[in-house]
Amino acid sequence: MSPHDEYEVTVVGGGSAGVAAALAASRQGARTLLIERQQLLGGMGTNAMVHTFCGLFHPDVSQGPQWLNPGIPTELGTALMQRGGMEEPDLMGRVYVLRHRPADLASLTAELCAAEPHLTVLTGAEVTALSPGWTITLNDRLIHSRAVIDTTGDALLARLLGHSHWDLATSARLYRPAYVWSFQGLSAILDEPLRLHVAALIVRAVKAGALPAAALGTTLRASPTRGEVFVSTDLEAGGDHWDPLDLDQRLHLESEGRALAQAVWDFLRSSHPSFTTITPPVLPVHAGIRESARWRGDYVLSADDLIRSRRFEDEAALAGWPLEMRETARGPRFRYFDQPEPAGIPASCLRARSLPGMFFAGRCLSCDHEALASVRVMGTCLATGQAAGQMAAAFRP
């Protein structure tokens, strides 16, 4: 074995969670190995083309747009708004959005990544068994690893050590997921009245035929890029039958994301002229995957705690979305705090007792369905994964 398969902590999973993790760690002079099935980091940000930076912003609108998280959320929030030639967040609502290109936050995410000196990247590399101690097997090498993070987004590292470690909702409970292409080109501004213009041929397309019903739930959001559209929809996916953690459902909701991709986008260019030029679609690496399976920690966070702006003496990170549930394609529905003041995230749903070195963070940390809708967005999960990391760092057996 080499001396170089040896760290003091592997994150595992490269998204928003994993990234933070992973400068949190180095940053606190562990040796870090950071480990991305994908190609680029980012997560949900890049390789599901999710545009929208949710959870960073204080849930109190009325004082106008505060960071909500120190440290890595904010630096890197701040850097995208930079990078995208933003002043300042989107409100939308009752809640401020973060608008960004996923090329900037790719670019971004490997740069904050080079520049540590303890921090080791691999991309492009799988995960196929973890026995405590902790030893990951990867590819055809050995980790080895004081301590470990999961930050997969589907409790990838649980699941390998059995079922006791995990949960998952039910297939008709599971939150659709979202296909998110983009095009450029586009010859107007997309203001509203564009936006609602074009949902309404949408609607009247499908009623007639010349688009799938999936198209109903199509959405436009323009880019800080003048020109560029990124286009959302959710998907059904199986509906009562929708398992995430299956290939074959996985394979077929990309089929399916890229039929609706490329008829909205004959759509388009055939029915309003600010859409006749517009080039063809780019689409994601993945379609975004918004739940699936989650650890379960010392405590399992829950939607009242959330909704009551409960705090903790072993507070981690703040949550300051509200529950954003999309139990169905139809539309989010939104439970909102009860009053306008993050909620607490305990280190204890970070972690479990039974596991010591092991840590998790992201979508796949412990909590209950419906606070998931809640903590799953990027912003949080750079706050947990941060949190994760620190811990971890700081863990001695």
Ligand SMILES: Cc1cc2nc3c(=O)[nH]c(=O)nc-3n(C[C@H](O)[C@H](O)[C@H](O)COP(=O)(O)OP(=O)(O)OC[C@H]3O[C@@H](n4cnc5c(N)ncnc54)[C@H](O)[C@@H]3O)c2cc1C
Contents of the next structure:
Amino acid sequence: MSPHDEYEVTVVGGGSAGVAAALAASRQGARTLLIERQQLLGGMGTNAMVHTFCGLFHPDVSQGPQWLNPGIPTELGTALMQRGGMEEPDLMGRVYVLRHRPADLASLTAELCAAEPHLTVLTGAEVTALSPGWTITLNDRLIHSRAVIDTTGDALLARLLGHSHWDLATSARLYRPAYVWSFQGLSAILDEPLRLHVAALIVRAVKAGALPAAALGTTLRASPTRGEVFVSTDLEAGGDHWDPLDLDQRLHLESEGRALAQAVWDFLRSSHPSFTTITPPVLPVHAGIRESARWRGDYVLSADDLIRSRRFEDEAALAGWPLEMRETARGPRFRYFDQPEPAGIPASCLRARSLPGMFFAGRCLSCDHEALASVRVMGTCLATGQAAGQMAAAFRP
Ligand SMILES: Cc1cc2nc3c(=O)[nH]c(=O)nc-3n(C[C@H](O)[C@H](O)[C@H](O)COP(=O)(O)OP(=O)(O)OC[C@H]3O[C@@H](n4cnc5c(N)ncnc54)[C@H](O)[C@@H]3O)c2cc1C
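Okay, that is the form predicted on its own; can I get the form predicted in complex with this ligand now?
Full complex below, order starting with the chain above.
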């Protein structure tokens, strides 16, 4: 890259939304740059070890699994199922979900991007400044771009532009972060009775002081690979003082998560015969952040829009996942749509009239705190990312 590079579309953030945006823009023929600060693409689905895609399927499960959004969400979901050796997604209560291996998501997203001749991917590169027009500062380089898409999850570009462009829920309401890690070598099938038995053992150990209180609510889920298990714990993270944009708090979260993983791993190995042969914990690159800053776009999608399955004239994508609220570390509170019908996400949630050429998608799109409980899931992020990529490619000043 030369010190001043010109692109038609620049996507900042290579998670589900960013990868879909970059693929969609480049497939329209736009010279596209995707910038990701971590080494691997995939965002939370890779680096925080989130291992289940939600929001990929129609909310009416009575007809079996039906893909909700055509294009990249269907393409990537199908490819992940093939890599995981799965014929069907899992029906969990009233919704279909797709389990995946984070390593599969990382390799698949890298391969899909590498196959696009108009797309350049820069990993290990962090955007630090932005000026309208648009010029992006990336380490010691300047990138000029006709259109820019913010898929950082944290609305980073809105925050660089000023306070009028973004919102953040109060600390007490923010969906809790979580720490996810994995191990291999479980010698039994992780079925429901074993999961419940382990949950009860953990509760007893917390009561006896053998595990920290933060371990309460730890859940185990089998990966598509036999013997591999993902372990997740929601964290209070300072409760009423939690600020996901504060670096010190993020660092504290990492050390709390690592210590907890070690303690739970030690406990599992010594408390049940099926766990004596498990491998040491595989830790994530970073803890999982469910909610931080959101863009304020031309329209702010509300929980009511979703619950009533509202449709829009300028519809860009469909949402079908229930509102999964996690305002405490004690587990989710679900609110389902009134009817098993999808809701629309309008294009006006992915742009702001006052900022021509700026688009946003994924978990930092323009919605309220309650609506985020649904649209933040990765299947929906793929769909809004795809829509933002198409809009950015078509943008002319
Ligand atoms: C613990 C946990 C469990 C979850 N469980 C599920 C689940 O079961 N199913 C589901 O579908 N969803 C789940 N989610 C939600 C889902 O993982 C996220 O909401 C989704 O991944 C958001 O996608 P995104 O692309 O918007 O953002 P992210 O995945 O957060 O990606 C944003 C990317 O931007 C990059 N970035 C940020 N700043 C910069 C910068 N300055 N320069 C360059 N790059 C930058 C980041 O490194 C990151 O890769 C869960 C989330 C968490 C935290």
